[in-house]
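One chain follows as structure tokens, the form predicted together with the partner chain.
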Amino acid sequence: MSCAETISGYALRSIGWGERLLPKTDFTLCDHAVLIGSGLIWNLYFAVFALGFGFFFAVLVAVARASDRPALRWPAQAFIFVIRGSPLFIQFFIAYETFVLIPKVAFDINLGFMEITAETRWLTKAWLGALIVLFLNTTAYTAQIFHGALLSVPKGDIEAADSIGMSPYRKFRRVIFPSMLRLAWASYTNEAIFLFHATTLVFFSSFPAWRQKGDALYYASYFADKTFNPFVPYPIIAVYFIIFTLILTAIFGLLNRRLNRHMRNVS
């Protein structure tokens, strides 16, 4: 099988397109690279959606956590505490065990222009169940980072905003929020990377892989298990992750420069 054939047969194997059976013998470097790369689709999917939704919820939770009102502060605090306080490993396990117990029903959701049927059994599938866990996880960690940054916002900035009579909402949007982001950015970059890497846990520990559709680590360990040589598949997946982490870091670095564009360069 030539490399081009491998690419057409397996590049999208992880989402169910292409050859039905995985290669069984004579694994080439190309097989490794293509299948592991195919699995990366899952990692990126989890990372993009969990981080995307997580960011907005994290801002809300961070603000709630800093609120004067106990009714807002307590739930936020408890949520952050429980999620940050337990290993993702265990969260996956408990979430999966819980999702399995939910009765399997389907219900129709009318979106006005079309009707979709949502099924609770989706929860036991990685694409939804694991995404929910990852989303909750990143929301809590990010909220904590934002909350810490919120407390570090220079007092002078807020006094200045008050003195020119900004409304609380405006003050938040124009003064506190940008400052908070700026201060939190380095840590938030770390969190985004952690979350991206945590996506490798999905099939490794908890959620089952259907029809041999799995993430990059799933395929890497498939090869390691067949060739008994960890020094080929794992470095390949490592290189993939380094590349995508560099891309992630670059994107976050660009955003950071935007956040800091009014600051003098101190470093």
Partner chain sequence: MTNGKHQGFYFSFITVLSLLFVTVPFILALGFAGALARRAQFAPLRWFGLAYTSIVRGVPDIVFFLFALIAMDQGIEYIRHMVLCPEVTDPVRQGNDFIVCAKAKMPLSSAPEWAHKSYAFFQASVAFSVVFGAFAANTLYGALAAVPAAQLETGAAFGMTPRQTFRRIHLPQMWIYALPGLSNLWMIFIKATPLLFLLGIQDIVYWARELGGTKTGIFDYPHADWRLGYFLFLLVFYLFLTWISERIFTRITRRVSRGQATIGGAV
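Having seen the form predicted together with the partner chain, I'd like the form predicted alone now, please.
Next up is only this chain, free of partner chains and other molecules.
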């Protein structure tokens, strides 16, 4: 099979398009690169959705953490402490065992005016269960970063907003939130990179790949097991992650310049 045929047959195999059977022998460098690259789609999926949802929930948790109300502050503190204090791999294990205990078929939710059926069997699959774990993990770490930034927002800016009669919501949206992002962005960039790299732990967790739609490490492990040579597939993974880390850093750098567009370099 030529490299073009390999790309056509296996480039999207990890999401169910293309050849169903994996190559068995005579693996080429193209086979390695294409299939591992195909699996990387899932790593990107985990990273994008966990970071996307985690960002917004982290803002809420950070605000609750900084609140004067104990009913908001204590649960936020407990959530951050538990997630940050336990290893991510253990969180995968506990979540999987918890999801297994939930009925795997469905359960009915009575809303009064209607009844809906919620599927639960997907929770034990990597595409949802592992995503939930990564989402909770990055939410806690990001919330702690944002909480520190909230405490560092200049008091003078807040007092100026109060002096002109801004409502609490408008003050947060126009003054506190932008300042918080500018102060936290460098640390949040590191968290985003860490979360992207942490997606490789999904392979080692108890969550099975749905219909053999595995991530990059799933295919790298397949090649290593078949060839007894880990020095080809694993460096390929490293190269892919380095490339996407550079892309991620560039994107966050552009966003950082956008956040600080009002600043001017003084030569």
